[in-house]
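Shown here is one chain on its own, the form predicted alone, set out as structure tokens.
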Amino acid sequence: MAKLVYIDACVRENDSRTRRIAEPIIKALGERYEISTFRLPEMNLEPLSPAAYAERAVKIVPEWAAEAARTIAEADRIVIAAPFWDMSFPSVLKVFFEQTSLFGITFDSDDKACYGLCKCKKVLYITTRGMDIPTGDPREQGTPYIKALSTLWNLGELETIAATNMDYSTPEEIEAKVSGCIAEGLEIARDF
């Protein structure tokens, strides 16, 4: 069986409107994958600090992050799941990235240059965004950031779920674009 990564950064968990849009296409693509999930809320993830900086130098990390980054390495596709934070996405996310990119596992280079060693063709970004930011404005960088993460680690292929301005809509209206949004998610799992 295929398998997928579901990497889920809605640090309000049951009340995020993103995990209710992804949760649905999860259970969808859960009927071809074979699904590893990755809950960082739960996590307790914290930056890289100068002491393990110096431990990863020398090829010391701690064991979740090479298990996730050998998971991920091996993946077919990715899902994340994040909600619009600060023009990008929850701090958790960048932490989860920076801990798993790691040398030997998700990208390696030939001293020209770096290159992916990840086996993904497509990424799934799903997010819902309080102001009516759409995809591809400068000032949203959670798309921008996993495309260029995409170009060193050999992610293939990204598309954005996005709902908008949903912080200034009627609880009607956001329930519409919810829906809207795992109608678009559900079509794009058929050939995901």
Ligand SMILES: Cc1cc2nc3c(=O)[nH]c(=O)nc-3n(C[C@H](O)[C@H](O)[C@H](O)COP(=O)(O)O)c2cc1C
Second form
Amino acid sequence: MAKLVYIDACVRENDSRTRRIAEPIIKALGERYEISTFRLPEMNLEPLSPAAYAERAVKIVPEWAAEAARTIAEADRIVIAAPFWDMSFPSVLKVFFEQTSLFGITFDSDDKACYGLCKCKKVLYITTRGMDIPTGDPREQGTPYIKALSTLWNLGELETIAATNMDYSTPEEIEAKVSGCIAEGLEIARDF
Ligand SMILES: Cc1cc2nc3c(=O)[nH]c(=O)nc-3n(C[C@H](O)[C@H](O)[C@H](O)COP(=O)(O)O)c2cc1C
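Cool, the form predicted alone is there; where's the form predicted together with this ligand?
Shown next: the complete complex, the earlier chain at its head.
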């Protein structure tokens, strides 16, 4: 069975509208993929400290990070669920990328440039935004960041599903947006 990595950065956990959109899409993808889930809010992630940085320089990395990086490198598809925070995504996701961006696992370099070691062909990024900011707007820095990381790690094409203006919508409008994004995601999941 092909492999899919699901990265859940929904800090509001079961209150998260982003997670509500992602879960049925992941369930549908589970019929065709073996899924490895990383629930970042439960992982007590910490940014690279001076001590950890010094260890990395002599090729010592935490075993969980090497293992997560290997799982990512071997995945055929990646799904990221992350709310829109401070014009991009929660820092726990950046910390996860920082910890798993490892020479010799997710990427490498020769004497000229860096190149990705991942085999993933498609990434699906699911988000909800409080303000009325569409994907591709210069104020939206989640999609461009993940696209850039995709070029470093070799993750293939990125598709973003986004519900917007969530903090200025009625409960009925929010429900309609969540349902619309689930339908969009299930459609994408058919040939993802
Ligand atoms: C800490 C924090 C930071 C946020 N920053 C932004 C922001 O910069 N721009 C924006 O449009 N909405 C922002 N929001 C609103 C969220 O994007 C919005 O409520 C989203 O639907 C939350 O997703 P969730 O229900 O999955 O947690 C922020 C919310 C929180 C809690």
